[in-house]
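A single chain, nothing else alongside it, follows as structure tokens in the form predicted on its own.
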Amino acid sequence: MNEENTIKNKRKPINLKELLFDNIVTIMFVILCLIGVKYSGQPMIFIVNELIARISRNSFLVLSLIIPVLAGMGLNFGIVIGAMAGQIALIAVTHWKIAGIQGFILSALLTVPIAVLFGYLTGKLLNKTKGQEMIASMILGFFANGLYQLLFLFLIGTLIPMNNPVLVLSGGVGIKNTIDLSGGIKYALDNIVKFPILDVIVVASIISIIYILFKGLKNKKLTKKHIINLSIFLIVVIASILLNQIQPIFKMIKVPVVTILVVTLLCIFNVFIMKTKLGQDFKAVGQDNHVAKVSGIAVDKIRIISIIISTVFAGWGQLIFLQNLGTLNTYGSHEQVGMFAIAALLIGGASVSRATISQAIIGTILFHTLFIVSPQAGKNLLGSAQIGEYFRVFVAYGVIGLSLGLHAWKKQIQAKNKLKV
């Protein structure tokens, strides 16, 4: 029995070879940022300033990618239908002229009944088509668009009644094309309180520091994994009030602290449910399904759960985007959706059937770091800004391909070594 346990115990010796490849992406991006960052002769500050608001911004929506992903669907495409049901309720809070923080929780509690309805119809779908579920999601997301435009171009006005002409057409039929939310819920989240970034980075640090403690005395014992931890964050809390004294100029930068907090509530979420009898019946059927089912899981409730929590998420984290960027594209805002935040959670390291936290701020940061500067590192290597706009686009869809692509190797390659075996 101790000789079964010592082996259980042995840990696995690191494969260079087998880190890289599955690293592949990131690896690639970082090396893609850093060169980016140079030739785009930007300063540090405003990088920086700009990557806080894209990250507060796109990172809820990339964390609602992660539990479909668990339960085995891939990568949920059909977010795009959550983004709608976000900006439904959001021109309907628009119409009745509910501004500022109570705009936004009206809209996000009005998100919640219509995302769970898209969701349940959406996972109902999926279930008829198993083992082909990105690609079903990805069309039913082009369906959903249909029937939203039908909505918000011919329904309104004619069979929905909206006298409105902030919002409604010069003919009294539609919806316009732009929304300003200035007068709405524009900053309603990001602008409860903020705080320069290093004041934000050592309260982290110290609450952190407080945890690792409080753990080790639960425990009572330190670990060797904990001291470091405690050295690393002590060395942050010192190197980030230092920096605060020499270089002032980082007081500027300000961090929606309600807006990170909110992400912060999404990742503890994540974690604290695939502890629970439900995540783990999400891994369980994310693994196999046939041996779920033998095991008592009901798969396909499982499956369709997944993703209403997907599509709630995606709402809300549609608001939060809307909310930071002051302006809604009825047609257009929420197309692109799911397209860069799957691309984010990838460049991140995550694959069609492995996504975690890290993965997926890691990929907001390194996907929006690009997107900041490549406009401007294509005009002075090229001449031209417009390359590094075609080349965002390009990484988007590039990314997905060669993810995918990696990740259909990877799996002939394990069943070869089945095979052998």
Given for the second form:
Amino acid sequence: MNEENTIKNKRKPINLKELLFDNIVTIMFVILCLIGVKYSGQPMIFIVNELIARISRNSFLVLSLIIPVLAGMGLNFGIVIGAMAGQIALIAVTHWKIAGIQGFILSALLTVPIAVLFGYLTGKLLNKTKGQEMIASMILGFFANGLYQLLFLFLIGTLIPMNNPVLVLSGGVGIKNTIDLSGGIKYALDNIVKFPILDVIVVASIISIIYILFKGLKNKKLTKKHIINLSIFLIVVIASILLNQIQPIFKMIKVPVVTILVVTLLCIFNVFIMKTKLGQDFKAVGQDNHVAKVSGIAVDKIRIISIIISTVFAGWGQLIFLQNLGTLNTYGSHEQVGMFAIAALLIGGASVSRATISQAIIGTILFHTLFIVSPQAGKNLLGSAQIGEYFRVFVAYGVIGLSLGLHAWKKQIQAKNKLKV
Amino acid sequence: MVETMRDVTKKLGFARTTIIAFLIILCVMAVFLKIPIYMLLSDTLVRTGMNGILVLAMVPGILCGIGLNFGIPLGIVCGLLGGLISIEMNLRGFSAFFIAVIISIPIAAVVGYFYGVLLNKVKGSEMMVSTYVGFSAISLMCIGWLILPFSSSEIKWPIGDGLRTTISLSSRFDKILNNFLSFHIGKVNIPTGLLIFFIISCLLVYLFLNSKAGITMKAVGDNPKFAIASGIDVDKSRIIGTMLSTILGAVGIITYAQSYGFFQLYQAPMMMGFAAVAAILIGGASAQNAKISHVILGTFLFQGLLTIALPVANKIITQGNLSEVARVVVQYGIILYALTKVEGGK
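Next, report the structure of the form predicted in complex with its partner chain; the form predicted on its own has already been given.
What follows is the entire complex, opening with the chain shown before.
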């Protein structure tokens, strides 16, 4: 990304403009969400409550996209395949009637070999379609969906013996369209422990304060940034405690702590892996295939590894998603996974070649805020809830198209500037 | 014998040989399962004509260098608009059909122009961008269908707001081309009008491709650098190709609708682009090169596969929708196969 830096340095006077330009999607969404929240007329408590459920449900899937982006493969539209792997494991576990957290852990374990295999095959294919990874992974998702339907509609009951009236259609062939997970892994992860939101914020802030202090003591120096962060967290702690006293209604909003912890673990993993040799290889491959190859990195292998990791995480992400939802739509649950996750990531300000954890989280919050408020806002503003529904679908597709377009456009401009230099 | 076989397979390529073989096997099975083969043949002919122009829309796109035009839903939306306006004007019969076509062409031309400008800005990522442009156009028009001020009772829901999801053409121009001059050979029904319309469209595109503008466009698609060196305005040629592709998409959906008997609004046209892409790829086109013959062969093979597979599959497995699953696997499998060749070509 050296070129990008030099170009940026040259245009220092218009830095603010560039900052706006780079984050235009996110800024637009903040405005859209504010408008939506205002006109939906829904109480804040309801929105926050929904939002927390959705963040814990979806952010794992969004985070699973980051590693391939860093490895220069663009957005992995193929996480649908990971989601399928998760669902295959889930159906098996439901069949064996293993419920609760044991069922969840077992399906998570089962997901791994399936997703590794799928990811490996995806990686192989994407190595054959270098430069077109995104469209190839998207079409691959559609293709895999056909094979998935073949498996569950025709092979179950004929080639694969399965005698389970709860799961199999009355004719004895094929899995039912919707599977109720309420006797199985529904809320397996979410319901382990739930705490009121403000308590969680207080504890998380205190942990962060201790961490910053610890780091500061270790380096024997507190920088300006540290002090600013410390004061922010202190204000948050005080504000939360005060809010707890004034507005007892906040105690009603509960956070599924374990789910959030799992998501945090994934964030830590993502940070950690970038510091290892493998992470450096990802970065090197992401910046320049050719240079990476010359410096002795097995480019193809690294690319396959990044897709495998992404696929496995997507499988787990789908499990988290489904345990919260409580019903598995056998032939539909996975279809939109990729699109929604990618839209969320892009809304957070990520691009095809750059994505961070904070972008993923911010994007998830913004995207789902819009999801919660848009039907009601559409009804209040335009007199039809249906318009709001279609609007959010349009937004999801539109934002992906816009981001991909902007990215390609920037690349073209960069190429031209390079020629001039 | 083996030599000629090998020659033929080499010319057709692995994918096409497999599909042709599969089609022949299906036909044989159909005979054994006592499915009336003449019915299947008539259906295949109808569906070839019905989908043909949508597939034809891929040709200018591929030749001008924007690759497989996954953004064809843009054209489809323009066609739907033209069709609805024609119903709104209370026309019937041939005039209804041709007015629909005539109205939709300028709309599609304008839309195609801006779409072309956009695609010029995103060179190198056209396929990805166009896919999402198509998706967002369809979802934007979902809002459009809810608020457009049409007043004809055939178009609007009797109660509530917005347009119907499917609009019947039975009193307008349902099967008007199919039935024009149609005749029977044995028990096979030949939809003459439909086929003539398809072939005329092919001919027009062929003539265009051999005109000066068409040849310039092909040069641009073949080798943009060489085209610049010979003083061709690359961006302009690409815009012309995109416009033509969008216009053909619009005409294509009207032809499709008259044969199908319905206009389908809202989400229905979302995935139509993929079927058209798959059809031309089956015919032998690649992301860089396409011919009219690829369109005709591809549409025939793909639609033949679908029509013949359906009753055969239903005879073998009574449960579920195997042919639909087979369509998904074949359609996306063939697109994937073509995408792996994109890199191989470079």
